[in-house]
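This document opens with one chain alone, in structure tokens, the form predicted alone.
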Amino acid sequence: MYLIKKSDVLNIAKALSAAYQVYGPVVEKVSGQTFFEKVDDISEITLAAPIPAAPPKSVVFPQAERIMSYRYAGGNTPVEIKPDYAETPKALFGLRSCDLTGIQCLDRFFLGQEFVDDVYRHHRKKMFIVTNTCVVPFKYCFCVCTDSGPCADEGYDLNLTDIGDNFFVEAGSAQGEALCKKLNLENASEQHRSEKNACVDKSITLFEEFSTESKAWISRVMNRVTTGFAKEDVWEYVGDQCFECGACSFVCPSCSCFNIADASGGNGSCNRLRTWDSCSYEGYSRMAGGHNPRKPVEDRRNKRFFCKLSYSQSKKYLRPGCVGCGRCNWVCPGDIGLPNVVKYIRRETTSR
């Protein structure tokens, strides 16, 4: 446990910039939106900024990237295959706990199953994570309903909590501990830990006042979705509201669907590209012969919320697939972000 003055907290990011490519929350001057992006000027980072508009998952799982190139000149010449792995050490500074939970879901999807995704693994390795406790909830958040905030419990190297004039710093790894000692941070006392805990407890009580756009008491809904007791007309209503735009998937910190395409580079060369995909799209589940088992949009919406709320997915992620950031509610033009769908299902359940 350590302390660092608010005026000095960016010194941690500066120290990391010597060995890592630093990413952090930056407020765009024109729109006022927060974006989690690569920073060359550490002073641009704003720890008090609201939750980023887009999830930081793009740092470890880019929206579009080349994962391999190959060349075949024809005849008896061998095929040249060159994997394209990004291995730049990255430091995520000021990550909110919900977004860290999203990255942990991606870890379990890409690294924790039968097959390991080498492209993702190379993005993820040599990474330093500094999380930032939400001492005040934001408008669309409901992380307390999904056990993903407002403070990170694991998976970080350092965790920062604003306790007034100082940040309370917790080391979650050996490399985090080493950085604190390198910076000669002041040791914190149990009194400071109590102040940190009080800040977290207060943040939880403020959700009713500040987080006004999203409520999602999901435990009973998880039971109804898992056991198939959500009525079909609920999914039909949700499908009727869906614009099939894919925005909910693209702003979700835990969505992992992707597509692979080969793009010709000429002269026998080709690039294999990986891009984000969305179960909202009609072509997402279309098979090579043209058959589509999920052509009706309500079937695709059913699948998305089953992915986020069912028990089988929770076993895979070791938690619900939703992390409570509220971004899907924020961007959905059809008003069917996950919190609203939870309301629809609960309303149908309690009215029976």
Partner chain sequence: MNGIKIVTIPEVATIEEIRDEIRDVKTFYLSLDNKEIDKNFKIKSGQFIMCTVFGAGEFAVSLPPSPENDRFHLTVRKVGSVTNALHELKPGGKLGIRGPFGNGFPFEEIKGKNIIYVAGGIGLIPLRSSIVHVLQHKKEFGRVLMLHGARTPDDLMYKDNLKEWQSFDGFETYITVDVAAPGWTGEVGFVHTLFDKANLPIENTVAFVCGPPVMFNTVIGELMKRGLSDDCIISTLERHMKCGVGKCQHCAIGRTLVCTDGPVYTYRQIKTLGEQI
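Just so you know, these numbers come straight off a predicted model, no measurement behind them. Residue numbers count along the first chain shown, from 1. Throughout, rigid core stands for the largest set of C-alpha atoms superposing within 1.5 Å between the two forms. What changes on going to the form predicted together with its partner chain:
Relative to the superposed rigid core, the position of the CA of residue 76 differs between the two forms by 2 Å or more.
I have the form predicted alone already, so could you send the form predicted together with its partner chain?
For this one, just the chain is written down, with no partner chains and no other molecules.
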């Protein structure tokens, strides 16, 4: 455990930028919204900025990326295939605990099942993660309901907690420890650790007051969702409300469905692209010839909540799929973000 003066905290990011491409929270001037972006000028980072509008999952799982290119001139000519893996070492600076948990879900899903996803593995291979404790929760947060915040307890290289004049710095790995040594950070005492713990406890008590938009008793509904005992009219209502816009999937730190398409570049050359997809789309499950086993919207919507809230899916993530970031509640034009749906299932009604 170490300390770093508040005014010096970006020195950590500067040090990282020597060996890594740094990504961090940047407040966009016009909209005032936070985006988790590639940063070349470290001073652009606002560590205290609210949770980013889009999840940092795009660093390890980009919205669109080329995973391979090939060239084939037809007939009996050779085919040249080139895999295209992103190899740049990346540092995520100022990640929120919910978003780290999202990346852990993706890790377990992409790397921990029967097959390892090579594209994802390359993104994740050389990475340095600095998390930032939320000492004040934001409006849509409910990580306290999903056991994913407000403070990360594993999976980071360094964790920062704002304890007043200083940040309390915890190293979670050998490379984290090494960086603290290299930066000559001041050692912290047990007193400082108690201060940090008090900040986290305080933050938890602030949810009642600040996080007014989302609450979700997910443990109460997981059993019902898994066993199919959620009421049919709840799904029907959810289906009626859904615009099939896909926003919920795109802003969710643990959603990982993708599509693959080969885009021709002329002259027999072609790029294989992988792009985010959403189970809300009608074409998602439609098969060649037009047969669609999941035609009604509600069949596709209850799939999303099954993914986030069932025990079967939790086995893949080793935790519930929802990490309590609240983004789907924030963006959904149909007012059926996860916290609302949890409420409907729990109360067996569709009125709020």
